[in-house]
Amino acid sequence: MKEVDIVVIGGGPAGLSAAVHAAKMGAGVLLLERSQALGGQLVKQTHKFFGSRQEFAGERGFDIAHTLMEQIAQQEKIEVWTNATALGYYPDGVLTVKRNENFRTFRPRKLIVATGASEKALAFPNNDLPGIYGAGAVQTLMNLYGVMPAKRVLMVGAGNIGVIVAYQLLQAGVEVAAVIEAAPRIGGYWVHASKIRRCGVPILTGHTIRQAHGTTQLTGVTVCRLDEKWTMIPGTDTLFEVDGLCLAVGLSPLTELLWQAGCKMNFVPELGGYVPWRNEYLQTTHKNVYVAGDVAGVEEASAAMVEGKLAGLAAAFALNHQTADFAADYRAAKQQLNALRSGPLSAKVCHGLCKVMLEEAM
């Protein structure tokens, strides 16, 4: 069994940031990523980020991923394991890991869980037909492998992911028949929604899927309007002849390890589902477990990176690693995160955070 200062689980924006800043403080870090490469969702993102220079404003997601990976490579105190899945975290503080068919055990002094989130599905007749994708799968096909997922696609969900992926489909030469959204208004930033509207793509709010059509593959989708009680309205059906259906209906935090660790959890719809209680240092009710990114509550990648920085700094400081700039760096990161959450679209996130913040430092 190997002992290590900090194990970071997840090589996406939150985990990369956490590993870099913990190592800069002088802590030894093992970074685990279950896929074959680091970067998480960033490597699929071709749109430019908002925010300030600290949040990589004006840069595209895949470029941000490369920058963070370069920072990882520059830190001698970071050991990176890809194709490595964290299997369990036990009461005696042992973490079990499977890597390339080999089984290993570690005893981290601190654990930073940055496992991200998984896509939610949607229940409707024939929802298992070939041609029906999650938005992440569509981005993987197009932006990583250069594969066109379909010729004509209906997008479900007008949050940021839905409208951004719809625009990426248009850029790839795919016709987007429409974007439908069950809520009465668009949930994503208008700057993203306006792009697809200018391309002639209708955004139909207050609509949902009644059923998909096809035998061996998707051939069409029937949608209908919803009333104020979210009930389907008879006689409002519209058939879209499409060979692709993309679902961007939200994310669920991947919290299995936190449940196993015995962290106190709370169901917070504004944050995507069950999320851990945590204090201002992103420390959970388990004193050795910290969280960052979508596993702590679904937000934007910019917020995930700042949370990763805060968790990395806090975990390293708890192990008596510190630098002369620690206090200033931590305050600056807190201010940065507060600024990211100051917009009107972050109101529900802030409301959700109020439900899981521990007042006392542990």
Contents of the next structure:
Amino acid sequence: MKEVDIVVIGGGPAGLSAAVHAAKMGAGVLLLERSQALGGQLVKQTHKFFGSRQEFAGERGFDIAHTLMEQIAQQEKIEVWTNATALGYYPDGVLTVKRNENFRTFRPRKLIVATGASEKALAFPNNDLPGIYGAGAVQTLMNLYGVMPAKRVLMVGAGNIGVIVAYQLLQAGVEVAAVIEAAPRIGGYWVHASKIRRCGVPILTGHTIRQAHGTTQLTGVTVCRLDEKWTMIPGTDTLFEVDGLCLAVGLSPLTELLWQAGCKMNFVPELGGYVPWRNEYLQTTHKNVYVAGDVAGVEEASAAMVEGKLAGLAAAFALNHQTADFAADYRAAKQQLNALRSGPLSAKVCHGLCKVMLEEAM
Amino acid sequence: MSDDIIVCRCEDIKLSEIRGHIEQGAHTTEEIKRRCRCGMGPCQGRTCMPIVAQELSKATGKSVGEIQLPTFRQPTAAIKLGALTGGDGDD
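Give me the form predicted in complex with the partner chain now, not the form predicted on its own.
The complete assembly is shown below, putting the previous chain first.
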């Protein structure tokens, strides 16, 4: 069994940033990534980011991933394991890992969980027909593999993922029949929503899926309107003839390792589901377990990167690693995160965070 | 119509089955899991458990946040027995 200063689980924006900043403080870091490549969801994001220059505003997701990967490669203190899945975290502090087809154990002094989130599913008749995808799968097919997922798609969800992926579909030459959204208003940034509206794609708020049609593959989707109590209104059915249905109905944090660690959790709908209580250092109620990114509450990649930085710095500091500019660095990142969360669309996230914020210091 | 709604993709469990178990008194995610293996496949409940929790919430009148999730046991992903018996091995 290997002893390590810090194990970071997840090679997405939060984990990459956590690893870089913990290593800069002088901590030894093992970065585990389940898939074969680092970058997480960033590698499929072809749109430009918002925020400020520090969070790579104006750059595209896949370029940001490359920048972070270069920073990782420059750090001798970081060992990167891809194809490595964290299997379990035990009360004696042992972390078990599957790498390729081998079983490995570690005793990390600090653990930073940056496992991200998984896509939520919807229950509707025929929801298992080929042609029905999560938005993540559509992005993987289109933006990573260059494969057209369908010819004509109905998008479900007008949050940021829904409206951004709808635009990416248009860019790839796929027809988007409509974007439907159960809520009474568009959840994503209007900049993205406006782009698809200008292309003539209707956004139908207060609508949901009644049923998908098809025998061997998707041929159409019936949608209907919802009343203010989110009940389907009879006689409001509309049929869309499509061969693709893309679900962008939210994400749930991937928290199983935190449950195993015995971290105190709370159900916070604003953050996507169960998330851990944490203090301002991103430390959970388990003193050796830190969190960053979507696993701590579903938010944007820019916030995930700053959380990663904070968690990486704090975990390394807790192991007595120090640099001259630690305090200033930490304060700056903290301000950066507050600035990111100052927009009107972040009100929901901030409201959610209040429900899991611990007061006491490290 | 609800016969066609898949809730647990890994174990092929339909919404009508989940509702049947709830009607028979299975009022926790743990009981439903033990009755039909819902959530015991490769994805370990990541897809189905939020939907099951919603159904339990509708049936019991509890909020979704009050519906307890099943225990998250190790391992989180499938691993071959050969790898486990091989012990802490090198690549």
